[in-house]
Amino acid sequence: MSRVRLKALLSVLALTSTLAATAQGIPGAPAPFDKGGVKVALVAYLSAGDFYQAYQVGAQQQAKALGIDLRVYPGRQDAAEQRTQIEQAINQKVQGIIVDHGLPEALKDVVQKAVDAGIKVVAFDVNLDNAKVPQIEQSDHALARQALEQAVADNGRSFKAGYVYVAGFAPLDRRNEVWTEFKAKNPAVTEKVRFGVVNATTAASVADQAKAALRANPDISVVFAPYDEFARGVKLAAQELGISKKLRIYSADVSTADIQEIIEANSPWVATVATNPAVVGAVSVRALALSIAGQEVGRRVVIEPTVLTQKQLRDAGVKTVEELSTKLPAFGQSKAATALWIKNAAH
């Protein structure tokens, strides 16, 4: 386990141990938050990667600030297990459920069962096609668009590209829409190869695919890998093949581990576009809290991203997400899903 993941895990455990003591009412808050004791389940599909660890920590911190008893269910990249965990949350009569990623076809009916039971549900980066379930989104179109704009700024509008993509995941599908539009507007950009996998060892599996793809297509100079675990895998492959100096990788999402890999000497990972995963986790909890309180959330809750280039990170001396939040204040907060009675957690 990496130092970053261990730190995140310890933070989750520490926060969990204090939740019972802090589940008190909030003066002036609407019911049921005026009396406290609100029970919420966070049911995740992806539990691997630093982004998801940070997302969960942000959710825990915001839950603590609201006196929410937040129970985290790690889906472990298993659609059947995530589905079972939602059933468990329903049976435990929680007042709200956050669905964190997942495969829509495996979740729509069981989420509808939760809604029918009077449980409020919000979804992060999974399209459940349910008018009663607000969508919490990083602006995935903006993430992809800004990453590709940076690729053009660095490489011009003519280059051979590799593309990492797995269909069926809402954020990746939205980012793919932008890639498709980008290629149509830039016919001199050639997609030479497409590959990708999402599993319990995504980065390592993508690295194996990338080695084969880059060997077969030595003229590739740019790889668009719009998920940080994808980018980590491509970077590993480039280093093992000894081609780091001739390749540039553009991605989405960020963690402390990502920053370390971007700023290291001769890294081919030159830019990522991201929101703070802890902020996204906090916004997910706030949106659900508003819904539980009967207040308007809206169909979509969007968190805008920031471009983070290798040069910016190096020049600013940024080595961790915490430093990033300090040196780029907009990265560490969001006004999405707020109300006067909600105390926003610090990140």
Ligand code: SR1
Second form
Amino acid sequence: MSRVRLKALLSVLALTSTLAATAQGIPGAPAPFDKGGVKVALVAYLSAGDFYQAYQVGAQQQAKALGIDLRVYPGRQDAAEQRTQIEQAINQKVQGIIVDHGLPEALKDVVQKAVDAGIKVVAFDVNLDNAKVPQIEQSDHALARQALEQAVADNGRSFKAGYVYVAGFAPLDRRNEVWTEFKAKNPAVTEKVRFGVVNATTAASVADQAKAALRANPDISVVFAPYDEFARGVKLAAQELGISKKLRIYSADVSTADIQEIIEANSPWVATVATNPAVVGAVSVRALALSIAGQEVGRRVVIEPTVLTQKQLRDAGVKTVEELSTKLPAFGQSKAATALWIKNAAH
Ligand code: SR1
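What I would like now is the form predicted together with the named molecule, since the data block earlier showed the form predicted on its own; can you produce it?
Now the complete complex, all chains and molecules, led by this one.
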């Protein structure tokens, strides 16, 4: 049999076993996964951007491996819409809800309503302040610390910086705590300008802001932009202003498109600190599955990030997230929220 036909046959077999898992459940798994047919909702606040797309792919892969019927509700950066979607999920009698980002004040009461209805809830990157809701995060303090350590390694402890930040998003707020602490410990680092926006076209909007900010502050040599859409915006601005060679951008997150932007000639984006977003999506589904099965999840579920410098990526010839997972196996998986009955999805 040809390799192509063998691959096609294996995919059909894999799909068949997934469908079987949905219909019949997973042998030896705790209820309700032993019977199958578990319905779960993923309600996302942010729908635009590579991170969230990869996160949802990872969540779907893990859901399939667990025989879960996962429905994704795209919040479209709209707090009212995300609330309505949680209400819809409650009305559809799902057994679990993953709340992915969002504005806490718009969500707390509706999430409590879900909890009161016996629905298990986990939250990724939104602090719902609810003892019944485990919080999933990428260790944002470590992420920001590692990015800033790299900035110091490259630029020393004295430089003029630009900073991209929007308050109200849990991961950005945690990263901001580290930036505040870093400036206090490094008085020769000056934050000359701060800007930022999160919307459906974050990179383009940040590029407009960055252009004005960098033009007004030509002595800035470092930009701390701890979200990949922010880094893309600043990079675009630097290219349009013709200052890529004198600027260094330190960011968070990674996607195949980001790797291309980092490794291209003269790119000012010199380092990013990231988890594999597909792994984070899978961990979110596993945490929810444990909770639905009545098993221990813990208050916080943390996925540790890795520093990826432009030099390392270029030297290793890494061009995609898949290649990154092959070269750095720890990047392609996480031990968070695992159990013997859970088959981890591959990414
Ligand atoms: C607007 S919040 C942006 C962050 O959410 C995820 O945690 C990603 O890491 C991204 O940087």
